[in-house]
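Starting off, we have a lone chain in the form predicted alone, written out as structure tokens.
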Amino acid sequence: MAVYVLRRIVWAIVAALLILSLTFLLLYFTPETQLTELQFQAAQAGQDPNSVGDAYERYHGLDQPISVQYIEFMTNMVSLNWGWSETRSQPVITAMAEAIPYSMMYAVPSIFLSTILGIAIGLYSATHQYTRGDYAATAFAFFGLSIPDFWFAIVLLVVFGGTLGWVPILFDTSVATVSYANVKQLLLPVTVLTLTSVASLMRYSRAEALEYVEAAFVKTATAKGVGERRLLFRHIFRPAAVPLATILVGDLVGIVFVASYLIEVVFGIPGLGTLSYRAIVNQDTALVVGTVLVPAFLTIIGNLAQDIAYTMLDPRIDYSDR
């Protein structure tokens, strides 16, 4: 098992190097918008645009061979020197360090709630198939999967923030992290994210658990008098947890990748999604690269954790030849 885990870690490092190399090539062949702007301003002022361009390339090391630029790029990535944000006038890593805690405030509770509720409702629905509870859970799942996140977020904000006044409409960064006021303003973002994740995870949990509810070894355990709780968690949930590990990683990446953009823009949360959105709008290339690389690295780490979880959840998996 140690060799298997070591190989997976090596593959994760190779994947990270490939992502960084591809990012470098994209940046290398992408025209410098700031250089074009400086040359345009120099031409308007009666200066030589070419001399301004040469000075800009020497200052940023763009006149060096591609191999030198690649080594410098990889060294900066490893040392967390991810460049300078022109629009925020601060290092990219500092801007991201300031934004990530705001994303974690609603993403972490949503992940925990959706994981627990999604699996619990899915198992209940599978073991109580074709009952009123199963039909209610299925209807809830279809509602959560069908409704658009941004539309549901706006409706909740209008009803509970604008009409009833129960929650603030604008996110206030001045309130303490551990306070009742912060819980109130995070209530709606967590609700919106959790609804979609619970619905998705519940459907997968139900489908996977149904494969084992009528299995021969479950019927044998029932005939031997195994308790309902032990039967549910040891004989149904444990084998169903192996494919569910893939769904958990997908939900985590989905929240960071997609939902954060919509949720943070709607609720005005200054998190990683809002930072990336404003960087794209303002064409801040260094900041865009930094905010995109974080979810990419999270995906690699999630896949590595998923591969290791496979071997722990199902001892029948043979990894000796992998």
Given for the second form:
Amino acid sequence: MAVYVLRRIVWAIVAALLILSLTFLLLYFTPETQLTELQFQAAQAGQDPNSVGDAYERYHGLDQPISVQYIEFMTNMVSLNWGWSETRSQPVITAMAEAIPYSMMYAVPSIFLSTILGIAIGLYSATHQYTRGDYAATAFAFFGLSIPDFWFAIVLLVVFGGTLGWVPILFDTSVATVSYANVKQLLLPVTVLTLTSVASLMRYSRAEALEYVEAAFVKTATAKGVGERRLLFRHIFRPAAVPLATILVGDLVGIVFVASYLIEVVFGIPGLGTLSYRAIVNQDTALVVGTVLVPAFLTIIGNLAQDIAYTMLDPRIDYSDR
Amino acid sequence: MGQEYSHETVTVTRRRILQGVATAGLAGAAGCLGGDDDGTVRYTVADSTDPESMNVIQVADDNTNARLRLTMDGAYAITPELNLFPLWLDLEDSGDATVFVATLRDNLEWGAGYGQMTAEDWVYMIQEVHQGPDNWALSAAAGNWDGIRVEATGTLEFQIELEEPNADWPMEPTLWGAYCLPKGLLEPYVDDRDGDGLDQDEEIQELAYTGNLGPYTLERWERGSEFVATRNDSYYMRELDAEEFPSFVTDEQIDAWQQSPNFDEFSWRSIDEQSTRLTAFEQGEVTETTVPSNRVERFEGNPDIDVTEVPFPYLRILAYNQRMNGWAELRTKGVRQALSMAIDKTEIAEAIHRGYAETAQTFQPAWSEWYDAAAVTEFGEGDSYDPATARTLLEDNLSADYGYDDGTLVGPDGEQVTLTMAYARGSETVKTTAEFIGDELASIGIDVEFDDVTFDRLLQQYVRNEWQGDDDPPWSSGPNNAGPRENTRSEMDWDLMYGNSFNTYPRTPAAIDAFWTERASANYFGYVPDADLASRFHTVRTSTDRSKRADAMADIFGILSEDQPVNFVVMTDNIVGYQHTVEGPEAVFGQEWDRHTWKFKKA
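Instead of the form predicted alone shown above, give the structure for the form predicted in complex with the partner chain, please.
To see the whole picture, the full complex is given below, headed by that same chain.
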């Protein structure tokens, strides 16, 4: 097991270095759009675009040979000096450290809620297949899956923020994290995100649990007089949880780094989604690299954590021979 | 925030919901009065942008400047009547429009212990930073200060000497609105030519040195969200006596400046999503925001909101590619005129921009004092919009192997003439206008195909061009005009390009020479004027005779309108919404010069 984990970590490092090298090459061969814009602005102002271009390249070290640029890039990345965000005027690491708490403020409750609700409703649906409750849960799931986050968020904001005035429209960064005002302004983002996640998780839970509801060992346990709660959690949920763990890791990364784009843009939350969105729109290369690499690294770590989680959830899985 | 929310439990009833809808405006009024429970008077502006840096040396965008302007006034302002209003300094022409003398106020104090602002600070900053070797600090103003001599002539006085006379120089963005940094802050970085270090200096990014130089002091900059500044009670303008104001300022204005600022807190919110921004504005959480033309109707009849149309000096053009990879016929003036004649600008201004745009005929707004209607030839407006005459004009001016076949314009290959129009995606009005232009050209038998690309790609692959000859080009004016049009081309082929907006510089019109001479650095479309525009521009730049300059400018604008190097389509207005209680904004160009004196009406 230990050897397996060690090998996985080494592979994770190799994968990270490959990602970094590939990122460098992509950046190196991508046209400098900021330079193009600067030169066009200079031309409009009657200035010499060539001297602006020269100054820009010198300033950013782009006049250095590719080998020098590559070594500097890799050294900086490894030493966690991920560069200076040109559009925020702060180190990329600081920018991300400032943004992460805002994303966590709504992502953590949402993950928590959606995990509990999704699995609970899923298990209920599986054990009460084709009942009214199951149909209602299925309808809820299809609603959550099919309604566009972006649109739903705007509708909620207009109704509850604009028309009813129950929640503020603008996200206020100055309120205390643990305060009524913060709960109030996070209510809608959490609702939107939870609705989407709970729907998909519920359907997966239902499908996985259904595999075991009719299984022989469940029938045997039932025949032996095992209680309903024990049957549900020990004999159905536990084996069903193994594939669900995969979905949970994916959901975590997905929610924080993908769904957050839409949620944060609508609600004006300065979290990772807004950070990444603006970095891309404003062509802030260092920040784009940072916001892309972190999910990539998290995915690598998440996969590792997931494999280890399998062994804990299912004793039949053993990596000792690998 | 401009609005507090009750912590009490709210019971939902139908009446409550209806009340919510009906009283949304009242909530807005509460917000715009800006008085919170804590008695703080707040003014909140919302837009979709975020400032990029507090490093005044590199800042060139209006959005960041708007934030910086809260904490630092800059050199001087220009009023809508084109008077110079001294802020940090007074500027005087010594007589020949070549030497200008700047005199600093004597009560300007830096923060962070840098003492009084002196002429030495200015001269050091200009010489060592803007004019520094290799532009080591990446100064956005480096080009403006090229070839200008500066010299301190006293503790609070310095002299600026231009290479040749330029009566418009005070109106150009060289010293107007310029900032300065304390010499003591700059010195260590100047010695090492350390541009990165200077950019990342905490005192620079936290605006720690602004002292009493602006009406507000930076409270916090939450990147991606909010820029908050609080009232600066030691603001230098508050200490001025009435006689220290210029004579054109009224007593009321003097009083307003001496009382300024009128808000305890001024914040600038960055909200990407337009509907969120407008809903917050409607509810009074935002005091001021720009309103897209297709959303103005939403606020009509709302007594709590005023929407104003502020003239904007930017002009949207339809560029005709006259380089080697454009339709060769576009080099003929009559062909360009015909195309412009077939496109109804009034419809674009009235229908697509919903009346929040003015048609244009040359590279200058009609409201500019340099605009001479008598010199301008009109195309695409009123009687000059005439597709039938446009067809005749095309037939008369196209090469012999072109002709009409049953209403279709046919080229030498016997096929219909098809032009490619490039435009930047992302704007609904640009897309609609491009399609409308396509329909208009179809009415004179020309088919139009569209390339909608991102703005970055548009610049990179369509605007930038390169020399194609074997030898070196005879001349090059940079990547956007890489040489004579016969041998230069962009990466992608195009014939028409719509959507780019350019500043027409109504205060300093000679600055438009960056576009309209053969070798102009922004002449990406390859225009070669028959007339000698360069010498006329030189006259405008260097003459001190106002009428001579006005004549030369009228000439230029007349030639441009007749030549149609591009189709001058429309000038869009800047539509700004304010809560009704805001007192101060006027619907004129340059209205923000006295923003710090704006206030809320008394309830």
